[in-house]
Amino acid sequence: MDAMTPQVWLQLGPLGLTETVFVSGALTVLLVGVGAVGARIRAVREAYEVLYEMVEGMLQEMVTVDATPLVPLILTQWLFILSANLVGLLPVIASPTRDLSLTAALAIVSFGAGHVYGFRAQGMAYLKHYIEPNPIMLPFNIVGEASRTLALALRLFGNMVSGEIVGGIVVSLAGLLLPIPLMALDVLTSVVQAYIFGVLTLVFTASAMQVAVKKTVPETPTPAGSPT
C-alpha cells in the first residue's frame, strides 16, 4: 500500500504537497536545463537536431496525417515519462508515475491534445463528429473517449505500481543481490511504458486530426457530362 500512497513532504494548511510534486518538478527543471545547456553547445545541438528529425520521421510513418505539429508533444512525453519511470530505481526516491494523480494528468493532456488540433483544423464544427452518424451516438462517443483516457492513465499507473510492489517483495525475501536482474527488467519496462504512452497519444491525436481533415476537405465536383 505504501507504493500507492505518495508521502506528503510539505503541508501548507489543508494542502499537502507530496513527493510526486517535488520529484516531478525537479525532473522538469533538470530536463529543461539539460536541453537549454545542450542547445548552446554546437555538437550537442546538432545531435538534438538529428534526434528530432529521426523522431519526426518515425512518427510520420505511424499515421496518415501530418505529424509534424505533434513531434514536440510526443517527444516531451517520452522524455518526461521515461525519466519519471527510471528515477524510481534510486534508493530513496519513488517513481512519480506510480501516483495515479500524475498519470491522470498526463492522460488528460493526451485527451486535450486531440481536441486542440481538431479545433485548429475545423473550429466549432469539429464537435459534429460526436453526433455522427446520428445524434443518438453522442453519449456513447463521450463515454468512449472518457474510458480511453482513463485506460491510458491506469495502464501506466498499474505497470509502475506493480513493478515497485514486486521489487519490494523480492528484496524483503531474497536480500539485495537477487533483485539486480529485476532492475534491468524495470529499465526495460520503463522504456516500453513511456513509448506506449507516447504512441497512444499520437494515435488518439492523429485520429482527431483526421476527423477534422475529412470535414474540411471539400468534395471534388463531378464534371458535367462525365460518367457517374
Partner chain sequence: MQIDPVTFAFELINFLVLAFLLQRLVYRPVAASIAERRKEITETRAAAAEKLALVDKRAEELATRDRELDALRETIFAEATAAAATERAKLIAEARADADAERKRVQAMLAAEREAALGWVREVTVEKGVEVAGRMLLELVPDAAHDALVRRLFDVLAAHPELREQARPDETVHVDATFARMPTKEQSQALKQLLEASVGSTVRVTITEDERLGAGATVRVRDRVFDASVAGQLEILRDDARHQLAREHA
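In this text, rigid core is short for the largest set of C-alphas that superpose within 1.5 Å between two forms. Positions refer to the first chain, counted from 1. Worth saying up front: this structure is predicted, and the values here are computed from it rather than measured. What changes on going to the form predicted together with the partner chain:
With the core held fixed, Gly112 shows a CA shift below 2 Å between the two forms.
Once both forms are fitted on their core, the CA shift for Pro72 between the two forms remains under 2 Å.
Core-superposed comparison between the two forms: the CA of Asn134 exceeds or equals a 2 Å shift.
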Given for the second form:
Amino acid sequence: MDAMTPQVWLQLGPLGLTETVFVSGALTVLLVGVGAVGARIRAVREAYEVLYEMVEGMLQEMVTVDATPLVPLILTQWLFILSANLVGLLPVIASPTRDLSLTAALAIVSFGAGHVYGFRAQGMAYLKHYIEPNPIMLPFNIVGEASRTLALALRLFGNMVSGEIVGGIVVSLAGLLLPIPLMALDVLTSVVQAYIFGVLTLVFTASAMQVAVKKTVPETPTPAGSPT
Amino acid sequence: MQIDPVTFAFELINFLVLAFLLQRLVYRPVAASIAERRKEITETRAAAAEKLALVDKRAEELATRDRELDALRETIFAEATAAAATERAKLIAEARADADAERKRVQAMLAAEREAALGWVREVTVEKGVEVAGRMLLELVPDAAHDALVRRLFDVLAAHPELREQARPDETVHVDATFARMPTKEQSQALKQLLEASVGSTVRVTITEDERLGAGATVRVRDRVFDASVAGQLEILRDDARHQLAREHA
Amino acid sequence: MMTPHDWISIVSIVTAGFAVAVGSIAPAIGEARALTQAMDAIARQPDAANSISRTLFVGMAMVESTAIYALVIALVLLFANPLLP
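Could you give the coordinates for the form predicted together with the partner chain, as opposed to the form predicted on its own above?
Then the entire complex follows, led off by the chain already shown.
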C-alpha cells in the first residue's frame, strides 16, 4: 500500500534510502537554511525574536518548571513536524510523518529528552520516580513510559495516515474537487498534531524535571492528562 | 507499517542534527539578542527609575524650598505687620499728641479769651461799681461829705509842715485850689492862712470851681497835690480794686 | 473451496471494519462530552476561553488517539496481517 510503505528512492547496497529520508533531509536543510539566513537579516531576525519570545511565553504558561531550556527542543519539534505534515499537501511528495519509522524516531527523541532533562535537573534522584509511590509500581511505571512513547509515535503516524487514506478513498470515489475540504481538514490536523506532539513532550519532560517537587506541590497544571 | 531501521536511524540522527543546527545557528543568537534586549530594557528602566528618583528628589528640594520661602514670607509678613502696627501706633500717638496740643492751644486760647472777657467784665464792674459808689455817695450825703472833705483837707495841710522847708521868704507861692462848689469866705480865708503857715511865705490862691470833683477839694502846692475830693477817692478806690483783681488773677 | 488463508482474510476484514466502527464510536462520544463541557465552561467563564480551548484541543487529540489506535489495528489487519504470508 502506497500510503503506508514509503518508496525506496535510492538503493545503496543493503541500505534502501526511502522517500522519507530524502524529504525529511530536505526539510532539515530547508529549515536550517531559512533559519540561518533569516537570523542574519535584521527584520527577519527581529520577527524570530518575537516568535521565540511568544513560544517561550506559551511554554512557560503550561508548566511550573523553568521552561527556558526546553524551548529549543519543543520549537524544533514543532517546526519539523509541522513542515513535515504540511509538505504532504504538495503534489507528488508524500508527508514523511506518514512513515512510522520517522514518528518512532521522534518519539524516542522525546522519551530520551525526558530522561536527559530529568537527570540534568535532579541528578540520580530522577530514577526514584520509577519506584514512586512504592517499588511495586516499578513495572507499571516502565510500561507507562513505554506506552506513552509508543502512543506518541502511533498518534502522529495514525492521524497523518488516516487523513491520507480518507483523502485517497474520497478521490477515488468522487473525483477531483471533493478532497479539497478534506485537505483543509488535513491542514488543521497537521497543525494540531504538531502542536500536541510538542506539548506532550513538554509535559513529559517537565514532569520528569519536577518529580521531587511534586510532593510539595500537589496540583501540577498539565494541560493534557497522562497518555493512554 | 514496519519500522525500517535505516530510516529510523537516519531520522533519529536527522532530527538531532536539525535540533543542533537550529540551536547553534538560530535559537542561541536569537535568545542572546532577546536577553540583550531584556537587559537593555532593564537598564533603561533602571536609568528611568534613577531619573525619576532624581526628579522626585528635585521636586522634594523644590518643595522644601517652597516651604522655606513660605516660612520666610510668613516672617516678613509678621515683621511687616509688627512694623505697620508700630508705625500706626506712632502715628496715632503723634496724631493724639497733635490733637492734645491743638486742644490745649484752643483751650489756652479760650482761657485767654475768657480771661480777656473776665478782665473786661472786671473793668466794667470796677468802673460801674466806682461810679455807682460815687454817685451813691454824692446822692446820699452831698453837703456833709463836701464839708467833711474840706475839713480833712485842711487837716492834712496842717499836718504837712515840711512844705516850708523849700520855701524862700521873698517868694510868692501860687497855689491852685479846686473846689467842688465855691467855698465860703471863711473857708477861703482859712485856707489862705493855713497855707501861709505851712509854706512859710506869701501865698496867692487861685480858686476854681469844678463840679466834676463831686465833693471836696484839691490843692496843688508847687509839685504837690493834696486831694480830698470824691473823684480823687474814687480814683484811688478804682486803682486799688484794679490792683487787687490783677493780683488775684496773676 | 475456501482455504484457511481465505478465512483468515475474511475474518481480518470483518474485524478491521468492526475495530474501526466500535473504536470510533467511543472516542466520538467522549469527544462530544468533552466539547459540551468545554462550551459550558467557556460560557461560564469567557475570560478563561483561551486556556480552556487549548486544553480542549490537546484533550481531544488524546481522546482521538484511541480511535487512531483502532484504525492502526485495522490497518495492521488489512495490510500487515501477521497471519498471512
